[in-house]
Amino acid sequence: MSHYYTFTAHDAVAYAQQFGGLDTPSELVSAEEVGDGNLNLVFKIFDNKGVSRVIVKQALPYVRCVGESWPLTLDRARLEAQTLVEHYRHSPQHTVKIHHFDPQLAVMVMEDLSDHRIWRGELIQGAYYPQAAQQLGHYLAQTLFHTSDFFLHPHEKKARVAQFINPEMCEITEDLFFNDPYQIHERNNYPAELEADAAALRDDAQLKLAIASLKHRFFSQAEALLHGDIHSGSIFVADGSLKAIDAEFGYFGPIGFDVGTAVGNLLLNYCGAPGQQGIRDAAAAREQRLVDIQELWNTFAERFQQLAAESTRDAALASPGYACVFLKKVWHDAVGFCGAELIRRSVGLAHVADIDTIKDDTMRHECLRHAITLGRALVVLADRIDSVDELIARVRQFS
């Protein structure tokens, strides 16, 4: 059995070396860490001309930003991993590929994606992949119905939740999104002007109680297997593909929950633009911004009931109409927990950087309250928003 110790650069080339999947693997000569996030080490493993060939990924047993005072799960790999491949099965073209992976080591070794950039690196820089929008809602569509009641036994299904049961992560969730924000804590992380703009949040009985809701639908709604964290910044791009990685807080939960951090990330782009390109530039990225949200939710739920009518399986939830009932539901808890994405991103522990890295500070804390003001009312008015495009009317009457 294979004993848990943090990999250095050295090992992490051995470990390509042994499971990396090469017919030649002696010629996985060097490693980098090229990992920027706050809970694992990412290593990208060369070859002997210099070319990246494949990627070797390890949980560290703390949230690195804070360091050992926050332990985390080492099992938060395996469910990641396994969150991975289950995907995989559904969308192997929208997610990422896993080779191999250990338990005990926390670690796994995966799909090299040199040839894409992260999603939310292109965005602030202005660049366009016109596919992106579309891609994103049908890797949510096949794996959030493959993943399902609808698709699943009820017996398998049971023992998937089982499987996947992630208390530890969830627990991140929970505090970071639906607690922290509402409160004074020491996670929370804003700048020193909008004080007044947190405090408010954390007066406001309306916005708190609708936040609960939301919460205890996280809590409650073991509706299909979720990817925990699909934001920009854990989807790979290049012309004509996307890829989906870091699923760690993969577990079963609601299904809008999913679609509510997609479309969030793509709000808090909205958001910050005018910081990044200047008020004029930013119309047209804005613009664009609100027709990939059209576009990931029009292909999400086309494809949704497109499968529901395909391969359904439960003969109740088979029944004609109840598809479309059912993704109304996923809609509104959609648009609620986007608004809660977007408010937890301006005043909690993990920003974006979308609004943190625009550097003329008055710029970058109205971008904040632009965030905060928005998320507050898709929060508050997520039941009476019935489609998207109701939701874009909101954003612009926010904007």
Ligand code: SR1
Second form
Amino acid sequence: MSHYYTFTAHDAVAYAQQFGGLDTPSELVSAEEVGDGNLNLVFKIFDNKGVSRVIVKQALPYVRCVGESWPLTLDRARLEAQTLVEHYRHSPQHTVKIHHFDPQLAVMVMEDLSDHRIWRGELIQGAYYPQAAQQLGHYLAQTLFHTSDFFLHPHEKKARVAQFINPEMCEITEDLFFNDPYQIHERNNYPAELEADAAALRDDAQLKLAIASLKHRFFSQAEALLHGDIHSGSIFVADGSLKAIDAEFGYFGPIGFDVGTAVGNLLLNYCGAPGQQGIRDAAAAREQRLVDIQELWNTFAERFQQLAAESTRDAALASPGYACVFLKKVWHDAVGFCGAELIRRSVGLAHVADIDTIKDDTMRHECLRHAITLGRALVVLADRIDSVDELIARVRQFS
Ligand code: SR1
Ligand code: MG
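Next up, the form predicted together with the ligand in place of the form predicted alone?
Expanding to the full complex; the earlier chain stays at the top.
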């Protein structure tokens, strides 16, 4: 990493001219830093007509939302670029295209998606993209099946697991997802009014046992190359289009983690809807989220089974019925990870705008409590929730 320096806007333009893949790179003249995530610098590069043409993204050597007191590996830029390149191979229509990356500078140049919008913002506004949930299910099936033991030769799979060892980013998830919410920790972030709710999580032996089991699976189940952070803020949407971005948490882990995180963020929107849209309008938005969850899972499971039937290379895993057995395990994992996402986004370091931007304090606290209560139920009941219809029934029960 010896060549590393932090880009200015000027550096980003020069880099995009060199590596943006444009026929007339001198047209690129200016840049704006637009990163609003927790970790990185993101520059939009504009041409001489003021049109945004490519994105330059650079990892900082620390956690941006915390500061230099929390150093973080620059190797995450390589892992992000390589995860997105691999996912693009299997789902080009739903993965941002990487034009170029440089592990020394921890930088990548990628497709500009200015004609898309971040899905989380659209969900909060009540803007509906009828194909998005199915497209996300399709993306997950394509990327996770083709990087799993169903598809890869065992030697290739093991080489890929080694290539995508991502200990420092995994450690963030291991801490923020599975540790912090269940102990007193300075990173935790919740209003004083929720102290009793947070204390109840710390005192809940049944919940902590189920969380231990989920964390153990996150540590040890190298099932496929996960995106690793597939929430609605890591997804761009437009009419008929969906693209995943931001894969620096990519590693070989349990398939249910990606599925559960995706479903969990739809449920966080469900929990925040009364605060965002008012109680009356929230009812329709909530019903739509439940349909979204159904479509996401059904598309994922159907596509995964179809791929398993057509393309499984391993003789044992190709046994009739095995893909179905495996998907039942993925489902139960997903319900548990989904519940853990609801909890950590309510009391942990990183929250979601679906709830955090609710202006009325009482309403925001109610929405946070709802997410915690629902999250806890899903974590402890995960093994007894056998289908997406049963999940939806449980969500209604805890509304
Ligand atoms: C310190 S990073 C906090 C969170 O932001 C990312 O998007 C991940 O969700 C991570 O947990
Ligand atoms: Mg991210």
